[in-house]
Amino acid sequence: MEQRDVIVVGAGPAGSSCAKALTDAGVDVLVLERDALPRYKTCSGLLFGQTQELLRRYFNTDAPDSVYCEPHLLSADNVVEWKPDGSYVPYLWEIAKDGVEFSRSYQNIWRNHFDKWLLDISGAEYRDRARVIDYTAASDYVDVRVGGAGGESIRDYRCKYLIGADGSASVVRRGLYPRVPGASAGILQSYFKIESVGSLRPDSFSVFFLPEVGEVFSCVHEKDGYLVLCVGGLRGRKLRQSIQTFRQFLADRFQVKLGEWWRDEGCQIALDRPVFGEGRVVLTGEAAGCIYLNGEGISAAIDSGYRAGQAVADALEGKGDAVGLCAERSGDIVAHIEKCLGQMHFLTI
């Protein structure tokens, strides 16, 4: 059995940021990632202003050119909400946090390249194709069982702290809190080759709150020659049907012409209050429920991840209980999550 001080599960932004805090503190840390890297991740792939600030704060850098797609930048002025009468108004994706307004220029990236880059610059050791199957937590260690991507080989680890940064369907979280269905939103995206964007504003992110179009909300933006159609709804809504209605709506109203279909991708986002774990098992990022709706999750992941890493580094030095430290230092993140949720008018339709 391999022994490590800390094991981080998941190589998304929360896992990489957490691993960065631990390596910064000189802690022995290993990141385990289920998929082969770089792995695909369902995401619109926009780095909003707060994300850009957090990259500079924790990683001392900006995202490199190699992770961008076209159009590189999306101005917040081009993020618009269309009204039924054909007019549009600016749409606010990112609200100020603690009185701080963020950059209104959003970076358009591919998550596979961005996440791999972030993991590399975290400086942490990692293993991919290493899927955490389950774990057993004792008072002074955690035993972790890991299988290969195809579930073939089993490997055992023992660590002092286990950090679950394994996203919205977190296995680590489920080990602590067996699935209790709470409120959640479903999101489905479809990618189509662009033949013509018709009269949609160029380089824009267009948002619609028209019940006849999508069940709750719909939005569309460009990514490297693809038009990404995205619809969201509360649990149980028929998202596939919404995509078809949305597609027809774009053709009828804006003369959008779509070419070959590339892919569909979907995800559930839990809307529960964040929880940061128990004992030697710490949760962070979306595994903890840290996401700023509407869909602004990379910043919440990076910020909560770094703080979870710092909390565990301090706990290893005997400065307190890891989960308690993590919760205490994440109070502003939780408050901002609640503020964002309160402003999501699509959830109250």
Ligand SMILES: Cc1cc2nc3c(=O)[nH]c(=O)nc-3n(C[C@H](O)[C@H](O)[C@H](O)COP(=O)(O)OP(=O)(O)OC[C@H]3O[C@@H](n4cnc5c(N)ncnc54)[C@H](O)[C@@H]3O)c2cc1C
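Would you mind giving the form predicted on its own, to go alongside the form predicted together with the ligand above?
So it's only the chain below, everything else dropped.
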């Protein structure tokens, strides 16, 4: 059985930021990622203003050119909601936090490259294709069983703290709190080569509320010559059919012509109240329910992740209970989540 001080499950922004805080504090940490890196992720791939500031605060850097796609930047003025009369109104994906306004120039990135870059600069050791099967938490340690993504033999670990940063479908969270059926929405993105965007508003991220497509809004935006179609629905909604319905709507209403399909990405989004774990098991990012306005998760992930890492590092030095420290230091994050929930404009029903 391999011994580690801390194991972080999940190599997204929450996991990498958490690992960065732990390595900054000199803690022995291992990050486990179930997929082969770099891996694709269902996401708009926009770094909003708060995310840009958090990268500078916690990582002392901006995202490198290697993670960007074209168009490189997107103005907040071009994130819009289409109305059936043909007009557009602003669509908010970020609001001021604690009275602080953020940049309205958003960075357009590829999540697979961004996540791998962030993990690399965290300085933490990591292992990909490492799928957590289950774990057992005791009063002073956690035992973790891990298998390979391709069904390889099981490896056993023992750590002083286990941190779940593995998203809304978190294996770590389910070990503490089995998810209530129907508490989440399914999201599907499909990438198509652009032949013509027709009369779609140029250089924009366009949001549509189309009940015939799904219970969650639909949207389109461009990445390196591909048009990304995103749809969402509640339990029972057939999202591949929704993609086809949305594609036909774009063709009929805007004369959009799409070429070769590239790939699909899917996930679940759960809008739960934040919870930060129990005992030796800590939750952060989407696994903790940290999601901001209309499903924006990267900034909440980075901020909550780094604070969770700091809390565990302090707990290892006997400065308090890790979960309690994490919850206490995340009060402003929780308050902002509540503010965002009050302004959510996400569902078509």
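Positions refer to the first chain, counted from 1. The term rigid core refers to the maximal set of C-alpha atoms that superpose within 1.5 Å between the two forms. Source: prediction; values computed, not measured.
Undergrad: Please determine whether the C-alpha atom of R263 is displaced by 2 Å or more between the two forms following superposition on the rigid core.
TA: True for R263: a C-alpha shift of 2 Å or more.
Undergrad: Rigid core fitted, is the C-alpha displacement of F209 between the two forms 2 Å or more?
TA: Yes.
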